[in-house]
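Next up: a single chain in structure tokens, the form predicted alone.
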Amino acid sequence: MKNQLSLYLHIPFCRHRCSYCDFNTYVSLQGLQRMYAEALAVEIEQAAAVDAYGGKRPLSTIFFGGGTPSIMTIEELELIFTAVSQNFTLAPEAEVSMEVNPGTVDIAYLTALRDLGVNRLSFGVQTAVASELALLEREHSFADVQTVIAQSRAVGFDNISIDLIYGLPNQTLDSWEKSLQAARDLELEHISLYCLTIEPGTPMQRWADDGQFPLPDPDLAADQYLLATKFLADAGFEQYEISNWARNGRVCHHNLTYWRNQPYVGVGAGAHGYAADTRYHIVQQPRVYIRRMKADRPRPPFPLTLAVAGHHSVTRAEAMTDTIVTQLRLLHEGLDLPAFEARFGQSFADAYPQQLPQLLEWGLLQMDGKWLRLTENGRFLSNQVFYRLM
């Protein structure tokens, strides 16, 4: 199917806000869930529109993120899925992912998710060490993780991912390796690793400012990342992106849409989207979002909806930067140099006559035929590479 899109749906509700979280989430608004699902169904209809030939736009991936999507009832999710199927065409092999917090679902719920069409689960595990879970204020134990993954397998899920965080205060190489060992033993298809960033306004930032724990050590975090790359390679995982590893080719196709700088529709409070050369973001507050979707006003042109808080047309310079920064994150693909020149009418070497020779000389980038890729050292210093190409 040509001109496929990806669809991101944001669910902003949580039972508890973790100490490190700065996402658009709310812990006291569960009473709005049904109205939110109804508003989301309306926005899905507005965001879909029709293609140039008057037909439904095709979707290759769907991703429910949050927040905690698994806090929604099956009836609420069914309402959302119905809206998707009525307004988009879903490719037969489409990847349909949902973020799930351990401890929020049971086997009946997981069975219902499968029946709805979810075929990939992403669990927010973060660590297998109890003291680190407490620091992050996660509500689950690692035993909960083991239970929910076993239940997921029992009902037929064969594409499961987890997130882990390194660079935590007081986290050691040994404790990090324990989390990696525990993750390996789960026999997963996919693992994402993220270095902790202490975000402004979070409880963790206040604790750090009060001196309750030492700030994370960037050198130790680099050692933890290096340990993980070797450990996961030995465990049969292939690193295909700076922060992501897959086994047996089970990459996250939805996230590949972002990394290839391809179009996607974002719906729901706080979501972002990029389609028709337009980047946009949705209002953040769920109550405001619901009111907007009830408004009796003409819908704006694709890909915008009545919930859009801001948007702008992507300039050529922005498109170049976006393409470079996202595609270089892909370690095997990298940046397609002929495609770059065809899209922008200028070779990469001509666009960056000083930066490219310098980054090649420093050993942070390498050229292999038509591809430009980060070196192993470039992965550790990727932000510096991107900064010089912006």
Contents of the next structure:
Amino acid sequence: MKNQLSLYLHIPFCRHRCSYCDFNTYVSLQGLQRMYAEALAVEIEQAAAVDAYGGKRPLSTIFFGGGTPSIMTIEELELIFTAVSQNFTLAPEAEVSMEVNPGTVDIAYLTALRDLGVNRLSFGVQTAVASELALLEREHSFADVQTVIAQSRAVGFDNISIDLIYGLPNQTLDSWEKSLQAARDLELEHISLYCLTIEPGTPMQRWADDGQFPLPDPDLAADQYLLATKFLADAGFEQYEISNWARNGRVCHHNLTYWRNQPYVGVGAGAHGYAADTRYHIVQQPRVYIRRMKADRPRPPFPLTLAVAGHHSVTRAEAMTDTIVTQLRLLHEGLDLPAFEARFGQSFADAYPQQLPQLLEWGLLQMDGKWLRLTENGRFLSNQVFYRLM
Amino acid sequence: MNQENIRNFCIIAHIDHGKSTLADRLLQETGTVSDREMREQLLDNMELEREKGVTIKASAVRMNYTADNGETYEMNLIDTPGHVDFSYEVSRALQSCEGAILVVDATQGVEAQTLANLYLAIESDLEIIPVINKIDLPAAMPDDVAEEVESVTGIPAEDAILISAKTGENIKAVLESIVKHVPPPVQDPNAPFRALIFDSHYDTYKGVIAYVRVFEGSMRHRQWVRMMTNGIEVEPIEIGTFNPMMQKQTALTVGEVGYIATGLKDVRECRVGDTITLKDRPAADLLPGYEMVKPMVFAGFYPTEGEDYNTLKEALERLQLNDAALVYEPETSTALNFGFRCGFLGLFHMEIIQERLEREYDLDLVATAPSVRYKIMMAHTGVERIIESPAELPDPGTIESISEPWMHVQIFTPDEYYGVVMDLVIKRRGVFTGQEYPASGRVVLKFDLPLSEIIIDFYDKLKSGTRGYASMDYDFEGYRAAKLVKLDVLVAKQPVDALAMIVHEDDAYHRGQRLVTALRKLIPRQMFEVPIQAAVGNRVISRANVKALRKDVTAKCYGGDISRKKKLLAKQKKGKKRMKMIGNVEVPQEAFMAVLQLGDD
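Mind giving me the form predicted together with its partner chain, seeing as the form predicted alone was just shown?
Below is the whole assembly, all chains and molecules, this chain first.
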């Protein structure tokens, strides 16, 4: 696992922007897709930094996120996959995930994805309740979800995940349970549950400001979270991260890279990356991104590319924070105390002499031999733990 | 200058009625300041004054004016502060004059402060020259306002001078009227030297500079002077007049207005109202009317960041150099740690000091709710104690009685707001004492009111209830005993000293209830349930709980981007750092000012 490296690719295009979304995505730039795919291929080559002797870095996971990755044509994706395979080595068991919007793909597309090497699909389902889909301005129905998952199974996908959102305006415990039941009936390998954050600048926030709906009650969200925890446990899912559940050990290895604070390369407009003790991010605007990739300039050292908008070396203090806010999210692993001490030359208890006892006393953290973990109660209050340990 | 050709006058006006603009025009008309040199509102030195449109400190200027009769006059304009908190300084400035220009806005009419200062001027036997300003405005009603002025001054409406200080219209008429109507000073040039201090400021090189009006005799530079109330004797560094900047002179003679740079390091050694005489030939008596102004309103000022304590201390020291009325002493609060208990002339004075600390010294402050000075008669011993902070109130069992300062208040308002003003005052324990109708549609309501009820939110309520039309003036009436109790606030069962207040027994219940409700909204949810209680003695009169926090989670870090999440956590941590700890409870700074936002309903 020592040389493990993950690759994130960002596809910043959507047909339509959902009411809660503040991601780096654009609804009127689809004309740029082809050029964008070509630019991505260039950036992949730069980011891979294959040495003079042809030494390629091995990838253990790849993740296509967006935006809407499934908006890309198969030809465009082929360009990208070719660049990946030319510049990295890919283990046969490597996890290759792609986010897909229900209602936008057909059997032929899914078959082609499979042929390209995609082996894990993640569908943005959000809710099974029609009125909630409407509020979120999702363009699909729950029937679309059932269809696309059946089709995916038919073409051989055996690792499928969906996202659901709770803490929605006007969402009740009952309606949330309906979504959970519908999700259970899809017989998935993996489910992610996200609590809605009303982000500044989104239509959702404007509606909230206008008083079009009552602000979601944080206590109800906590009850919804508890309900989901019980429900999914009963359905055979294991919660391995604050927001993630898996059946039969089918965890998302790509996301584990993030939570273990391990290196990953990020390419594409607005992507973030962390490798060689450097955190960096790529320019957000697709046009700027494409222009940067056309520039004829010497490539900066690994993991940077000509599209990098900012980067910095991770300091010791930052690395400590990063380790805490990522590793503690993993509920079964948690934070590796001996590894922490070995890396930072200071035991965790010495680094946080007041905070640690307080957090243990409040029952937000627990110690189990060499591991420090969030308690059940600490999961939904994790920011209270994290900011105190910064 | 021949005494006959000296005219000393001031301008009385309500805020925004155009006093400063008129002063500027007079300076221009007399050629004292060239148009090029003219800074807007030259007499208001401080940035803050200009922004608030208020003259905070008095100032003075000498102008030479050649009148239509061909004679040249020395015209001394003494500027007066425009707010009720500085009424003592106003009275000293008025005493230094023989005449006053009463400026009234042609669109607004007479206001409470104008009237209060007018009465002071009449008491000081000043010749009043009514001037109606802003006649260039479309909404101007100069004839109606002139009638109103006639009804309050007795000066015929047709004698009022109609001007526009903005356009400069009719300014010369004002100067001519001063020459004609304001009498020259008539005092003995040969008596022992007596000069009244009507203002002062501190200069790093010249020490305290006393602004004076010479009432008798004369002095030459290098002559030693004596402050008559404290006997302090100094050789002035220089003496001079304001033209309009300080200009050195070799002598100050009877009737003149000028300055004496004393070299003293403390404004308290050279107070407004004191009389300066000569060491070698001292006068027998003080000029009349000396009072030692005392602070009336007190509040705790605490730095938001503990490390700013010394900056706050130095800033208060510096402000005090120029402000004899500002007092402070170190205070410790269990909730707010180290700060200062500061005393002010009034709420406005407090606001100015707070703003200057924040603006000029870049300090972030928590100010506790203002309080007044209570007199406590102790049982058994019969000793009287004075407290300036609710936290100092002794055990009720040991107290015979508590008295609090009351004020005479007059409120000037359009009569349609009669009911609104009455309601407000009655809710604040006010006692109606009388009313006058100086003009049709306008009423002056007179009340006695406890100062403690005025300093919290009263003025804002008055303004909002009357759409900004009412104006208010008050002066100290005396101490009256009342059934007062200390209202304690407990957060997680711990009493919070900085939130305690002294209230009338009858108001304790609903004030406690409102305070608890306000605090419940201001204190964020913690890791455990936090009870908030209001109590009088051992009796809890109101209680509310801040429920334990259940949700504080970032669900998703998109594409591994933890930088954004970390930014939010850093913000959260910074917010926490600004909170004050009460036991284990994190309380935001705003909570300590909750009492100011209680409202009356």
